[in-house]
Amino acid sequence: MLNTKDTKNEYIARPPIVTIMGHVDHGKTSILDSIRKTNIADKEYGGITQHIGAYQIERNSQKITFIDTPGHEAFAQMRARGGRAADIVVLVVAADEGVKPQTKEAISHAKAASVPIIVAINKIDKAGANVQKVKQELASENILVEDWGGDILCIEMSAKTGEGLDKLLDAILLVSEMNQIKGNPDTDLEAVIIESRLDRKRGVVVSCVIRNGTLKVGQKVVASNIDCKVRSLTDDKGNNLSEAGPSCPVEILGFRAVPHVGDIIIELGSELAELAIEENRVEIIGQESKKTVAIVLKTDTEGTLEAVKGSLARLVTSSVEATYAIKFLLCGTGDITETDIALAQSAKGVVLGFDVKVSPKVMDIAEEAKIIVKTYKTIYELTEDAEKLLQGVAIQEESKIKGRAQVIKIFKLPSGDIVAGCKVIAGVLKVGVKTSVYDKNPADLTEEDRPLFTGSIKSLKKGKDEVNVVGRDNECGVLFKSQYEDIASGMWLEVR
């Protein structure tokens, strides 16, 4: 990154910022967990709850910062940003599986980011491990490790047993030294956002890694054209800081809105202020000559938002059967609101949410407006429905489900009554409403399936309180007017 204030000679060595990439289930998370666990006491490990998307460890009195990027293929865009934020990419390949599609994708991201690569061949302890075959497959992707005539360091390891873990850390420090990774705590601030979200209690929470300069409490900064007076700084171990320098991962409170993942945080009034200008966002994805399906998209975090948008963009461009393009009416973070429904209604669109909540009130408004609202926990389900929309096929309206809950636990009262402890998955449960009990998720029912039992709800209990209605994502106790003694955990309740 260009800095306008200092000469090259004024920069000093700083800890390398490392991201770990590779195919799903090849051991990226296991490696990160193993590294973190070996660098702190066991009693501390269980107590660390601060997750800011990055953390810092020490090896031979030298620090290394790791960006904890996700591994699912739909998060390619987020991983690409992680590559640009990082100084070094560790490419993880399972010894028993070799090079896979996400491995090739990770290689492309690392090359595009122009950062050095270290290969970690993981799971060498597993049956079927073939290290030489992996190196051969890597060579086919123009990744030549040292013993194959190249200059890329390759570590054979097992995150499970810990074998080779120290060698990997030493390799990172060696590559850092060879590439002269440097920073300057006294220059203009440059910090890369690696995660951002809206927390209901704390406000906007932004995680970043500082590449240059020093970030301080009380400092006025800007990112994505959103200004911020830093209210607090917290490190990856939950410690409050007054300031943080190069390569330090921190969590910031103080932004008035959610900035974009991958954008740069700089100090207001600095010579780098032009970097904070927000990029124009493409609202229509696909051929503009096509009909469009209008979508309001809400997700839990800004990083997830970019990943889901990227996934849908690839779906539009790769689907030969797509007869529609996507028009994003709104892309944002946080729970689905009445405003989102009104916006979708204005364009006859749909509202899709990823890992967000919808209140019963909002669902009622959506049903009155005849707007489809669906939320998802997995990218697969979301992209499956999006593909249907692009082909002109209607998706199931979640709002038509008046109530759906899963039985978690059964309680027998001294009176002999049986109470089903449930979690409401969709809609609401109400006292007096007829409810059917099934032995599997009602979403998977066929015409031949019949309920095990149907009865009216006598009472609902939320915590210690008797209530008349329990909404989505809440747990409650359900007592039927007529006893159903065979009800068991894992069963489902459905109100239609």
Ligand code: GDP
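Take the two forms, find the largest set of C-alpha atoms that superpose within 1.5 Å, and that set is the rigid core. Residue numbers count along the first chain shown, from 1. Because the structure is a prediction, the values reported are computed rather than measured. First, how it differs from the form predicted together with the ligand.
In a rigid-core overlay of the protein, G149 has its C-alpha displaced by under 2 Å between these two forms.
Comparing the forms between these two forms on their rigid core, the Cα displacement of E475 reaches 2 Å or more.
In the core-superposed comparison between these two forms, G334 has its Cα shifted by at least 2 Å.
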Second form
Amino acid sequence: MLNTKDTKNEYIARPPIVTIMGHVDHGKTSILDSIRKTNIADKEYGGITQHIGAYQIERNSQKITFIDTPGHEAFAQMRARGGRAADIVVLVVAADEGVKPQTKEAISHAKAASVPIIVAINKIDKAGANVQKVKQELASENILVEDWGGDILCIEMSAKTGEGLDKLLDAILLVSEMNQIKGNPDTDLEAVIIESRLDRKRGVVVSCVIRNGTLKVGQKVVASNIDCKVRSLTDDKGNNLSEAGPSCPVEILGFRAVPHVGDIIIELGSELAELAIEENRVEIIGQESKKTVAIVLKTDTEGTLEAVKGSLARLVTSSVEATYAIKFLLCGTGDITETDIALAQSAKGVVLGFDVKVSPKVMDIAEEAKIIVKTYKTIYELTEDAEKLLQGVAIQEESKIKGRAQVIKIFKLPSGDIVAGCKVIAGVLKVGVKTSVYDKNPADLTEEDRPLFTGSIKSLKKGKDEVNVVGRDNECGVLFKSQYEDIASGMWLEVR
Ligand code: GDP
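Form predicted together with the ligand structure, per the form predicted alone context:
Every chain and every other molecule in the complex is listed next, the one we just looked at coming first.
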């Protein structure tokens, strides 16, 4: 891609992103609270702070970002999704209790993610505090602090009295320098989601810390395959920002659905996005040497996703004539989004959906990008189209279908009128519009096929209501201006 910027290789030191882990009640929250309280460099904001899942403090004109949602669950999720949010883990151990199961868990998480550890032995103010015992226990977990011959920094402290807090911050800055934590505001965006939720008033609220690049209001980004046009950015002090750079914690509004914690936010269409496609998403069914049909597959649930993928795989392996293999650009759940279109566009593919929706806006984007988007209600129809694709036959674009319905039942009214009870399969049926009746699916029509009847629609009824238009997936009663006596169930209506 041609978005290479000259300054892309210029990495500079950025504030470390720190997470605090340890056993329950050992003082994680207390430490985070006292650090925030005593180091707020934002007295000018009247001390108004906002919980956005992370905050930034200043110590000797150097900044540190703390993720303040302590918990191993979040960390594990972040690690599982490949997003290493934190640069440094502060391992909290209560001086009176020592190493406990969650201490060990935290150690293994940090080690697995190769994140440097700093030990904070907390609650040294307590009567039962025994720092030496804690160090010994840590040594048996292979955490060797300095006076045990290791190189792990260990701070003895008390969140209650505040003793040692400054030392902890200095240790963080030191480890940050030793590990050369760097970032680049000019490179591709990479931000890790630390919290995400749906707020009834504000919509989807996502908190993230930026590891690289710059996040801007108005930018189009994507995470968990959910796209977002950044509507607003707010920092931990409640300031509205127009942009945010490396190590900044920010809250984003604008996501269309709730993305996963730990997922990475990237810019739509960036090199990273392309890389993500190549590395994680592409899955090929069939012989790689064959020509491939690139498909973005979206379904309503994980269960159906597996089922549909299964049928497509069978199709590829059983169909001898198939000259193509299937290359899944993405298999996911949820409605079809702009991102799906962008993905399909990047590989000249199609977007197929099973029991999912496509908004008219996304449909417009698809049309503009000349990407075929089709959704299905039965696996049979989907595999039928997939088979066509595998044989190199183009499938009919849904957006081009003005209106198509199938006759389900015929009603003869006392007045003599014949009403065709129909289900709209694609497009819309409209009052006054010329509509043809066929005895086969209009999708399979050849040049020679002629309609059995053509007439304009006099009225449409949805339930008991007279309506002017009936959209896809709805059932309705259709009355033609002039009667077609032979209309029967199983026939098709097509608006041309
Ligand atoms: P977390 O579960 O690890 O987040 O632990 P908390 O921060 O909620 O602390 C658990 C309890 O220990 C609370 O009652 C705190 O007030 C208390 N606590 C935390 N740090 C200290 C400390 O340094 N000294 C003493 N005496 N109590 C502390």
